[in-house]
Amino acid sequence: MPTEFAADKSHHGFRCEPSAHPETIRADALVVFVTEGTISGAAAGVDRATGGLLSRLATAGEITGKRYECVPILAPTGVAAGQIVVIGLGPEGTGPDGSTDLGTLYRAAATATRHLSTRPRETVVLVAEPSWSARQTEQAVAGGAMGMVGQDLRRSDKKRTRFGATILAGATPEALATGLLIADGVNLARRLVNSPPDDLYPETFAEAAAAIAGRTGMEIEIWDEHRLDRERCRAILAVGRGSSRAPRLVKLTYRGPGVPAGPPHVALVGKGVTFDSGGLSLKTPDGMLTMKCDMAGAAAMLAAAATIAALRLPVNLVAVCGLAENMTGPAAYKLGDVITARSGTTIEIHNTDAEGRVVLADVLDVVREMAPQRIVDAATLTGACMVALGHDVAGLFTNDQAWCDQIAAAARAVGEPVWQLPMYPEFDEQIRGDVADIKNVGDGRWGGAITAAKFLERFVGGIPWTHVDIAGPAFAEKPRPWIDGGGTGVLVRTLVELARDGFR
């Protein structure tokens, strides 16, 4: 298993060209954007080759510019390549600069890709715009690169197939290179969800992050069972006493060039729970088959961590994962059992399908220690967010508005879309026990991400903190224009945004 997250390889074929005359080069395909009613830029040029063909393909209405729309036009005369790819944008303007926002580019070169990966390619051509800023070639990179990339990663038959050579005309080799990384970070994030869960369980996931540390110069730090007892981290055992692998706590540090030693500027905690049947509280078929993905957290913060590093930022981080099978075995934890967390808090069980609040409250406590200047922390945490935000937004909750922000206005300018939910103190009286401190679920099922917020709340020690509840985005069920189901390595790109900001 480690092997398989040493490096990634879907950039291998990718370069440069200069492009002032991108209908010139030989390919199987050259991919042009548009954005909605309007033939300009780099496709005015391909439409001046071909004799106006976009143009009156337009006026015919085969070609719109709505966002994520793609048009083949086989065979064209005029151009070098063997068929041209338009790709819509949308409306013009949509981005903070009225350029195109940087989560269309990522999308629309990804709905490209995606749309070519289908047989082989041995030359594609994705045409950038010279208006482009760095950031958003970078996106459009990182996004092509995402794209032809499935989750077929045990089908003998792959429905994607990764082109010869991937040819950016337009992008410098700055912003080729920073996009590059951009998208091996979001792909480790989805081989790991994707990956089944009788391959990636707590000691394998270790490994793979030893492995992902190794080769971009993390420290990390790996406790096993006998650790974590040490630890007292008995919330984490406790959730895992019901499988026969052993839970682990990961521990990754990264001081990037030139930063003084000092408390991390953030840690960033991520929920590994590798495969989660809802212990005795048991999941339905249908609502356990896709819970491989709930440690799509753990993924998000170790490939976030690992894209930092490879970009050599000049931030301080730390990255935890609290890893851990909720299973049915003969020692599973139980509804009634009350569990004392390493802060010494005790925590009574009503629900063991409630597990990565329970891992996450030691996990935070190991961080708290640490005292790092703000805590952000992602988990595939609880239906009811979806229920309130759907599949495709992500919840905030936060003790510390101007740190809720910074990771709001980030996730916004990538084009992954959060809403911040309340934290009212109210709240707060739902998880108080009977029997002890506190109780793993609020009365009831109404408002149950926040109660869920408020229960990881009890554990951050006043440091300023935002939990990112990732249950709809993390996994597709089906696909999209831009992406296969599976996992989508949400939040990936959004934290690199806010490091590259420097977590001001």
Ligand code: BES
Second form
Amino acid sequence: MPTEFAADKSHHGFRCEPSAHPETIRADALVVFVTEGTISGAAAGVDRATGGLLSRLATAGEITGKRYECVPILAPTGVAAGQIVVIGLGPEGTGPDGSTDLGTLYRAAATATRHLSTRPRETVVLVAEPSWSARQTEQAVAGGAMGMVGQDLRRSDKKRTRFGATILAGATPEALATGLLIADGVNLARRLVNSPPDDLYPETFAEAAAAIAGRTGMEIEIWDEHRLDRERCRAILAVGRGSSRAPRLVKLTYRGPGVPAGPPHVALVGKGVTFDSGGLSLKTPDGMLTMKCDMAGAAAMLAAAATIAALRLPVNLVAVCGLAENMTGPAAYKLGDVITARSGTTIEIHNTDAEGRVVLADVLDVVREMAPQRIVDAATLTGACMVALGHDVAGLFTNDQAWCDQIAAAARAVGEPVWQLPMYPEFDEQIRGDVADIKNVGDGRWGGAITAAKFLERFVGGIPWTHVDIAGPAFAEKPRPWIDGGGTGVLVRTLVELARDGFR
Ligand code: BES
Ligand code: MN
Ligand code: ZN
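What's the form predicted in complex with the ligand like, now that we've got the form predicted on its own?
Expanding to the full complex; the earlier chain stays at the top.
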């Protein structure tokens, strides 16, 4: 089972070729990208080869270049491919240097491969524009390798099939390799999120992490329930007590080549609630249906660490995942219970469905002890964050504006939308406890994403820290042109981008 979660085949069949004449490559489909307005770049070459077919379709309004527009042209003459697929990139100059931004390229390439992967294809050519930077090509490759992978893990009649061969015309081998590793990371996080909760639970998540650590050269330590008890991780244990699946804590360590030993540059912390029934504060059936996604923070951190390690980036990091299943069994933690967290802070439980912050209380304390320079945590923490920011935008919360700004800049660069919410001290009053130091919910539901972040802040010991609430973007209830429904792998690309800048 762990090898299944850790398995990866998206590398299969990708290669690059010179791009001078993509129209001569024999393939099932030839994918070209166009911005709004004129047919230029590689598309202009294809236009000439087809005797002006693309410009005629543009004049007729069939090709507009609008973002993620997908126009298949079947059986064209003048090209060796069986069809041309024209993908829109939207207006010109959405990127910082007047070219197309990275997020649009990632999603545009994914739109093409997602569209074509509905049938078996021997060979598909994606034409990289000669003007693209290495980073632009990488994101197009990553999107292309992501889009053809679906959520149909256990469907006998697969909705998506990978192509026999995918040719990146005009890409360098380096950009191709990097883009594929990024796609592997995103797809790993998606696969973990999409796995059924009775297959992926704390123990099997930890086994998958061990398989991945072995493959990417990270050290791993797994704390089982006995070790968690010896480590006084009463908060993680409390959340897991209602389940027949015992909790785990997974600690991954990566040291970059040539980087001196020392405190980690960053600690990545992930909420790994492998299923959130709400516990005794039981969710409604509708609210519970997608709660296998409640380990998306842990999946993102594991996948990001694995990708950073696979890229051999020169940073030192730890990634720590708190893994528990929130259930209603006879030993379940109760409303009114007081838990002494690892840090010594006492927590009054007012709602067992606010379990993520309880798990993270102990994980953050474990991380604080390692004295990292910075902490970033990812958690599907609150429905309130979705009320505030919708399905697609992650919430940022911080005790250190510079660190938060770095994360926001990286997210913006790769096109993962984020928005910062305030951390006014007034919110601290809301989580003050009567019986214990703090309670695990605020007064009423207003500002619920902020009171949750305020709770976490109590456990980071003043280390620069940013919390990313990914309750919205971690899981797509409906498909988009570029991605199936289900896990999205959100934050993996942002964290890899941050690591490439050395988390500075
Ligand atoms: N895992 C949920 C948050 C969530 C909701 C994630 C929807 C993704 C989609 C979290 O554990 C939770 O239940 N939060 C409660 C907190 C409340 C009880 C204070 C919520 O948001 O309702
Ligand atoms: Mn919950
Ligand atoms: Zn939860």
